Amino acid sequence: MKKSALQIAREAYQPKLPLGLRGNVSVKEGEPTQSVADQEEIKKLFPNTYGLPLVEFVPSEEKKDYAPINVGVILSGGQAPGGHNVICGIFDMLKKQNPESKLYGFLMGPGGLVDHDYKELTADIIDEYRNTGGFDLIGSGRTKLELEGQFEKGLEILKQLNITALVIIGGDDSNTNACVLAEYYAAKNAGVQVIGCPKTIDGDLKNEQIETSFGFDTACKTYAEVIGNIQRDANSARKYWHFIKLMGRSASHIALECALQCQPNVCIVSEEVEAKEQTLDEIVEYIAGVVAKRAAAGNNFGTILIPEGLIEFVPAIKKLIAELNDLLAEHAAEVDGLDVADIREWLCKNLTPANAATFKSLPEGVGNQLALERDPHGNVQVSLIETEKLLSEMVGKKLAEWKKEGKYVGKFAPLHHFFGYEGRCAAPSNYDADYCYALGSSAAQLIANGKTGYMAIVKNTTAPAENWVAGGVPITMMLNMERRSGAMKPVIKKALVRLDGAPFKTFAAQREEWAENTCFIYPGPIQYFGPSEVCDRTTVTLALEQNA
């Protein structure tokens, strides 16, 4: 494989270990666990591996005698940068405890396992990746591990290679299901521990126990990067308004963060729309608003920031999702292979009146949209809405109607952008790079300890490194019950943007100067190389949320 400097520099990088991690370790056990909601309903689900303890790593003089071992690994769901460097760390850690050990990777997500397809993970190819993004080591898969035959196929497998672990990384689904697997084996005595760990670059899969999952730090500095020169350019020419989506599809994370690093003059926050109940006319009114005030001072360009799943948080539109994906899971064979067109029909006939309207009212490249085919959970792939062009087109109306009536005298000139796939593979921030590695050592000893049914944990890291606090928490803690695809499931809860929280209140005091003058920042690009104060920082949103 043919490398940059960069690369060829940043595999020399050797990743920060907290002092629990660092030599030999002992276990400091909690107090036993409940799930933050539905707590009846969770047990019952989960008899093996409900109410098991939190679990500490500390420092110890004892040095133990690790028997070697056989584990898998799995990388489930979107690409986060830190991916490789949490292989690198469980690899290391089986290592460091018994040479003998093997880490078998397998391919393309969760599919593999059902497939068989495998690959053993040795120190030339873990080598190719240290500190490097993506996840072509393996490479990912969207495949749900829900169904029995799925983890007797997996058995079939794990068994064969002599495999006792089972490592799978991934967001809040795929975490979901590794604990469902690791119920189900625990209940059969099968003999194979499962761990997951924390990924997303939404953010979204946080809570008191996970302080963040990897790759929202590297994403973000690297959405910053990009909206800060969007931003220069804005300032230098002097005549656009940049309409820039932002990935995070189930919270406004990303955008929130990027706006706190960016300043830019708008940024809508999915959470507030709901929970102010606002409509699509009202956030188009608030953007035209800005616009005209800035036209007025002669100031005719501008940023507005856009999460991906805006349109989800709109209430009406909420309401009517829910209904379109109850009634499409119901119906699917009666839907299956009729024309977009079609669909549209059948739907306006199906839906409650209410909803029917808010469908008809909606342009029509959203409405087929929102009635063509799910992603694998079941959900709209919002990510296909086109929201920024939307509401662009929505706010010129707007300004328009304001012309002619002389409220607004400007020159009103969007652009669009959609940043997501920029920042899912980018060489991970030296944060991420020690936190990712911390997780994966983290995994590797819950494995060691006897451990399954936890989700390895790495806290306290705006602190300095060897101060970080790793441990395991059990993921049944995170569970509730949710409706998914028609039914209720237990599903780890999504972390949203809290409308209390420190990140969205310094946000929130300052918005107003944002939108009328220019306050632009310009993060620049990632440094991996120099002061720590440059290099090791974390988000803005984290160093607020801890009160760094």
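So that the term is clear: the rigid core is the largest set of C-alpha atoms that superpose within 1.5 Å between two forms. Residue numbers count along the first chain shown, from 1. Keep in mind that this is a model prediction, so the values were computed, not measured. What changes on going to the form predicted together with a further copy of the same chain:
With the core held fixed, Arg232 shows a CA shift below 2 Å between the two forms. Superposed on the core, the two forms barely differ at Gln160: its CA moves less than 2 Å between the two forms. Once the rigid core is overlaid between the two forms, Asp115 does not reach a Cα shift of 2 Å, moving by less than that.
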The other form holds:
There are 2 protein chains.
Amino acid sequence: MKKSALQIAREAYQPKLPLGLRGNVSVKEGEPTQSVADQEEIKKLFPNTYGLPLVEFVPSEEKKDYAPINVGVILSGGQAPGGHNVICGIFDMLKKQNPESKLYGFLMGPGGLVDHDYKELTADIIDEYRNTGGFDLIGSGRTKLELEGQFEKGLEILKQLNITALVIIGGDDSNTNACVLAEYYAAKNAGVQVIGCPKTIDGDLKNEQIETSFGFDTACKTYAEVIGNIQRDANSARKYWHFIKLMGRSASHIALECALQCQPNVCIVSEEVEAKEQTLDEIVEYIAGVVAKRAAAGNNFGTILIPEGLIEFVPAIKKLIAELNDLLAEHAAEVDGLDVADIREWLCKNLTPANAATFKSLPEGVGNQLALERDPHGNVQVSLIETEKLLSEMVGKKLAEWKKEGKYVGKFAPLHHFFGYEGRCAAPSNYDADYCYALGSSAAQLIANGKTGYMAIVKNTTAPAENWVAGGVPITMMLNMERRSGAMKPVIKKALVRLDGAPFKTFAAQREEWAENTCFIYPGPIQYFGPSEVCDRTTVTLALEQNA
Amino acid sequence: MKKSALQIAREAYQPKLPLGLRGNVSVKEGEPTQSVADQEEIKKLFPNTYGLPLVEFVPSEEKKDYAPINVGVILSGGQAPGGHNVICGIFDMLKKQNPESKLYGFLMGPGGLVDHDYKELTADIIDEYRNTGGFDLIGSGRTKLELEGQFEKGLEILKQLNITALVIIGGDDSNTNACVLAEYYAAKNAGVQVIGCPKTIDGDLKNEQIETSFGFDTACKTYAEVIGNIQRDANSARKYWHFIKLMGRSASHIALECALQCQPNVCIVSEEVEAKEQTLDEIVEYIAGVVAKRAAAGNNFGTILIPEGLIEFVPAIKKLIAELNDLLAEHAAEVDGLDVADIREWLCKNLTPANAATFKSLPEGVGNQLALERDPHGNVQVSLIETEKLLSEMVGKKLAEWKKEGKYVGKFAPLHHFFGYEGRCAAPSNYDADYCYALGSSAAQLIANGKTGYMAIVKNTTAPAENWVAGGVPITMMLNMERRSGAMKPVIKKALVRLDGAPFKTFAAQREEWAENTCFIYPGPIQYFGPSEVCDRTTVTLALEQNA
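I would like to compare: after the form predicted on its own, may I see the structure of the form predicted together with a further copy of the same chain?
Entire complex below, previous chain first.
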């Protein structure tokens, strides 16, 4: 592996640990906990892992002896910067506890556990991946660990390798499944502990106990860098409107954070669209209004941030998609083989009037995408819809109307961008490098202290790293019951953008000024070696949430 | 203007100057020069600015007195990182020579000179823009200074502001025009010197005298950062082929430099396509071949770099476009009003057989784009063609055929990216910050020494900055005669990628290995504060060219 100059220089970085994890560690346990809702049902589902206390790691005078153990680790779901450092943190803490301990990585996600695909992670391998982006050390995958058959297949290989603890690094679903697995192994006294770690660039795995999921910081800073560069270009050329879609399956945290970092002219927040029951046309009208107002001041340029999940938060479109899914599944035989125009006609006749009206209001290409391009389960593939182009096309039409009516004078030249893959595997910022290393170290400490069904956590991360507080939270504490695929299931509640939260309120208080004037900020690329105020700042979201 | 932490920290950076420009400066003049070709014609066109000597600035014991002067500066054409530092370099050197001297910026490009749109650049303004990206200090534009009327309008405002020297910061065309303007003012003894500065992220303004144009370094490093991140993602997810188009109107320097920095699986070089007279199908076959070979080894992922200008370098398509332009212009009345299908039919009938065959071989969408979407001059808008999607679509079809024939087993899931605006306004790397500041300082020295029709240059830039050699080159030295819009004109020869040059040869020697194996390098973001081997490295292109 040929390395870049930065990779080589960055290898030497020693992530900063909280004081509680630096020397001898002892455990401070809190009171028994309760799940956030549906306590009776959750307790019934998780008799062995319910009600456990919060734990916190604190410095200790006493040096403990640790027996050697074998631990397995899995990366689950989409890449997020810092995953390698979680693994390095586990490895280093395990080896510090006992140099005879071993760490195994299961390959290409949870599937590696089921398929017995693994490798031992030795010091020479680990050292190649310190402070690097990506999940290529052991790969990741989207297999869901949900079935007893999978749990048993996993147990076979765990027994064979004498692995007594498993760390699953993933998002809300993966951590929910980690909890189910922990309960399953506990119930049958399998002798395997299961620990989760909160990962996702989307930022939607956070709550009272979890300040932020790792990777969000680095991914947002990478997107903010290129958005800032585009804004400087817009402000120099003064002739383009840049429509910038940002990854994030459903929550708008990434778009909002990038808006707080860059101060674009417009940022759409899906959660607000849903709460205000806005139509697509209202969103288009809002954007067109900003464009027209800036044009009146001679500014035919700007930037617009769009969260990837927007389309599903527009109530009218959400309803349309739901009816399309049912209708097309029910009448598959009837529709199959019709050409595009005929399917459109058929839909206009058979959709309920409100949904038919929404369908007709969409640009033809997008309507066709909704009607025709379906995944193997027959569902609309929302992620394929180029929302940034959809909106700019509709804004262009609206402006053309306004021009005829004399309400708009200006030039509208849109350009389109979509950022996602650009940030998921960036080399972790100092924040994510430290945070992930501390999470991994905490996971190893939870294991050493016999915990299962816990997620590793680190709190107080807006303070200097030495004052961070590491520990663990029982996953059951974060569960509630939700309907999934027709049945009630215990899940970790997804954290969407809160309209009463400090990040959104800070944005909402300034957006009018940002829309009208040019208030762009240019964050520049992530710096690893410079002054602390440049290199060690957290996301604006986290700073606002912690100081609110 | 609210600034990011990085901007604030970066303001303090003092660009490094060559020894020759640090203290007292004297001028070393060379022998009279000749144009690179067509000497007689160039000499005749530029009687007052032809044959001037190369000049070099060297340290001097003697402290000179400089009378105060007023200087104008113009940014011309597309943004490139470091433009602001050129202006800062001019400003600082002017003020050092005489604090009474003044610098005026003409606004939004050469048009500002013609329209008398300007502002004085004072220390408090300049200080806000040190080491920043973008051209927003005075804006840029694409108006070409070519007509006597423009020269005279410009002269009016220059006289009015008592400006005796003008610096034009631009690409090859802008510098050619700077030379024409210099000659014009010299011929009529207007008392205005004109100096050029070599700018363009495309990297195609370079020759014996100009090592590199500014902005190329920063732009390529920014693209390489996101390409590297995408590669790490590809190597982690192991299921996507990323087709990445890179800006660069015609030359492939950017794509080649990014390939040298990142080692992707494929990089297409337009100049090679042209030299080998490759067809689109041959390019597609090459890419599909790499995909298939990697699939056979279980690697259904990879990265492919595509230069923006590719399509015009495919000889068959170049010919098709030329005939389409003529044919559609000639028969505008006949074609006007026909629907798409009829225009396609008409074209298939009326194009020469070879071009008709090429037309039919293109995916329908691209064919329609060529046939229907024309600019106000009736020309095909090549830059609108999504070459990255065109290629991936054709590769997908080829692979489907091969699958039927049993020649390919694998999954092909393409994703698309286009990077351009992300890098044009990035904050300049140390290299570009220093290089631009030195160029600006040189420009001011050329002015102080009475030169006109010169371009500021800085050489030996792979050495530490103190050993860089600053000076000036008569622009006439770089001119030759070329046919433009039907007439022979003096122009600076565009530097395309040389297939016998060290950068291409280095790439060609390794590409087979990069194609088959996964040799990705992850350069990471530009660093401004870290170790010198990270922060001060040049492009690979420059290093290879200088050491060849």
